[in-house]
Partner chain sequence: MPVFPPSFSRLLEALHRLPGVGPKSAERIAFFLLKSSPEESEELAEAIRLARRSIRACSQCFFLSEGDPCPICRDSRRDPSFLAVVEDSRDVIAIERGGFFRGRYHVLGGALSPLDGIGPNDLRIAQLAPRLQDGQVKEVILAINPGVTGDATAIFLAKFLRALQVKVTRIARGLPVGTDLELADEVTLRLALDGRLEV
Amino acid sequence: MNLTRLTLYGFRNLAEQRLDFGDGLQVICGGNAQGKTNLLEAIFCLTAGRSFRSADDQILVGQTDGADEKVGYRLEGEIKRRDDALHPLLIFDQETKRRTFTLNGAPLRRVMELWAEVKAVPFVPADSLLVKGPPLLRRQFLNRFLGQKSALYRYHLQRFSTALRHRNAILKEMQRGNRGESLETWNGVYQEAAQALVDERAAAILQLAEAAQSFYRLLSRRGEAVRLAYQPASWEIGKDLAGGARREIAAGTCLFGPHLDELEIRLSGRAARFYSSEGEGRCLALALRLAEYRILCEDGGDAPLLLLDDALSELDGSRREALLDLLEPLPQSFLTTVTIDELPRRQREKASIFDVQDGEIKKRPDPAG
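Sought structure, where only the one chain appears, the form predicted alone:
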């Protein structure tokens, strides 16, 4: 799928404007704090329903031209797929603090409905926390990846989230000495959904591990083995729920389930979270994102949008060239950079180049035209 048009209003420091994108590599070029990452963030918000930097929509609201008050933001796009076109629209109202989503004019009740239609894979410098940060970030990575890949996963994730919320509330009441008549009812939903998530995660991690290994070797030019080790909080949810009922009541919370899983990333046999360098962590995170992209492509349908923020900065010349060679045949990808000189001449001549300064984005004329 290709993003052919993006209309911006009130988003961070970006000026109100319409941008038209073409096929292939789209290079977003500019100095620090000019708006390059904000542009990728806007594209991701329109495809994922949330930012990759903040869960607070109010932070995303910028100062609109000619206005003294922040009124909200509006993002609208056109995405061409193999057989049709999609028109997502996201509006955040600053006064009511409400977001509204529509796709081709039809309102969406849940963000995950958008994941089924519009797929995107981002890489940002903070993604090194996927490797070195807390388990929550790796669970979020798995949920987003599998939520785009599988309708069944989205279905069970929604059911599990609902059941988890209800079970936690009931267990808290039982901890206080109250009765929990509906616990057994929610146990059934919880067990079924949780087990489905665990099974899908286990299968997908095998795919991720193989692809991440090949990308890491390509980018690092080293032979270290990358291993992904899935560590679920429970392999058999039903058995643990039955045996651990008293412990859960005493704790007042759910103690078994995929909301507590860990995805351990190992490099040369050692836990990368504790033993990898910053450079290795960044390279591992980029390899994971590229693995995610490859698997979503292989899963059928249209290729996702690939959004790479500052992916070249810590790569030497040969590794930059290796990454750019990967991007060259893709239907469309977005890459931010401080200077266009980071790209070899061959890629510069083929790419669409956009300059960003103080939130204003302007496309350079096509040198071939």
The other form holds:
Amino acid sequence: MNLTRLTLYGFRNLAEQRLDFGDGLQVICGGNAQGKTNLLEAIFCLTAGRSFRSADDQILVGQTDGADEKVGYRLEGEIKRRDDALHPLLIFDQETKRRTFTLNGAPLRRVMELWAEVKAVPFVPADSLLVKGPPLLRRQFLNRFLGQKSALYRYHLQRFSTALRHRNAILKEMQRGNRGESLETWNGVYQEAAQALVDERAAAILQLAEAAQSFYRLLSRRGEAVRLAYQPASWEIGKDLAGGARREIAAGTCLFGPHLDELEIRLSGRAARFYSSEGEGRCLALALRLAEYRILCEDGGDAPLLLLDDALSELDGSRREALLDLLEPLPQSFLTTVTIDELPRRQREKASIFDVQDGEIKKRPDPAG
Amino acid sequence: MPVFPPSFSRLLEALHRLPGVGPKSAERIAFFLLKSSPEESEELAEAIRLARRSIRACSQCFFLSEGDPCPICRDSRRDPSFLAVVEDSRDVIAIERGGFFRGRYHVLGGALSPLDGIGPNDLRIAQLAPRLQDGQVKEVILAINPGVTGDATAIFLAKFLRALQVKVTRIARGLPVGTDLELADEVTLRLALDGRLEV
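Can you return the structure of this protein in the form predicted in complex with its partner chain rather than the form predicted alone?
Below is the whole assembly, all chains and molecules, this chain first.
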């Protein structure tokens, strides 16, 4: 799928403007703090329903400068797919603090409904936390990846999170000394949804590991062995229900379940979370994102949008070319860079180049005329 | 903020508490009532009062009724061997609209929802037992909404009813009639496959 048009209003530092994008590589070029990442963030918001940086819509609203006070932000896009076109529209109203999301004019009840239609894979420098940060970030990565991949996963994820909140409410009551007559019943509902998530995660991680290894080899100088080890925190609920429940009642919260799973990433046999360098972490994260992208492509249907923020800076010349070679045949990808000189001439000539300065985005004229 | 007379504000607040009525609708309804004849408002007030006074839950099935037992429980042409358990009185009306179910009902008054503090004792589950005592009911049909709270309620009821040694079934879920297979979403199709029937 290709983002052919984006209309911006009130988003971060970006000026009110309409942008038309082409096929293939779209290079977003500009100095630090000019708005490159904000543009990728706007595109991601419109495709995922939330930012990759902040859960707070207020932060996304542009700075007020007295006379031109922003009343919120508005993002509108046109996405061409193989057989049709989609028009997502996201509006955040500063006054009511409400966001409305519509797709082709119809309101979306849940942002996950969008994931079925529009797919996008981002990579941002902060993604090194995907490797070096807490397990929560890796679970969010898995949920987003599988949520785009499978309707059944979205169904079970939604059921699981509801069951989790209900089960927590019972355990809290029981902690206070009240009887939880329906705990056993909720165990059943909870376990069924949990098992479905665990099964899908386990299968997907195998696929992910293989693809991540091949991308890591391509991107890193040494190409060490990458292993992904899935560590579900759900098994005990079935195995030792009574003993488990006693501990859970004491804690007043669910202690077993896929909301506590860990996806351990190992590099040359050592836990990458603790032992990898900053550079290795970023490279691994990029490999994971590319793996996510490839698997989403393999499922058939339209290829997702690929949004790469400052992905070249860590790579040396030949690795840089390897990444650009990967991007070349893709229907559409976005890449930010401080200077266009980071791209070899051949790719520079084929790409659409946009210059970002102080929130203004201008398309560079095509040298061919 | 517009300054309304206190009695008008009170009316707005009362209307706004109704389900599906936002502040704008509340204003529209309130202005309509004030503009229309006094009799019209009196008629509405009287209708609400009368309904509140005369409608009670049936002491057997807990469906809304003016008499006790309700017309469905009184109707001797109903088949006593089937009992449909539903969450809400509105579900009875939905099934009755079809006219194909000839058994009787049992209205639970909701579904298990620990988040809202609703446990088994807050539903009319214990009241099911006396209705099964005379052995007339041969099958209890759980006509409960699919969804997490509905599923939990169904699991709880199934266990409770099995102890009373009665056949328990749950209504099927799957493809809506009039939909082509190719148009159905993956999840519905999967559930329909899981619930397939031998023919």
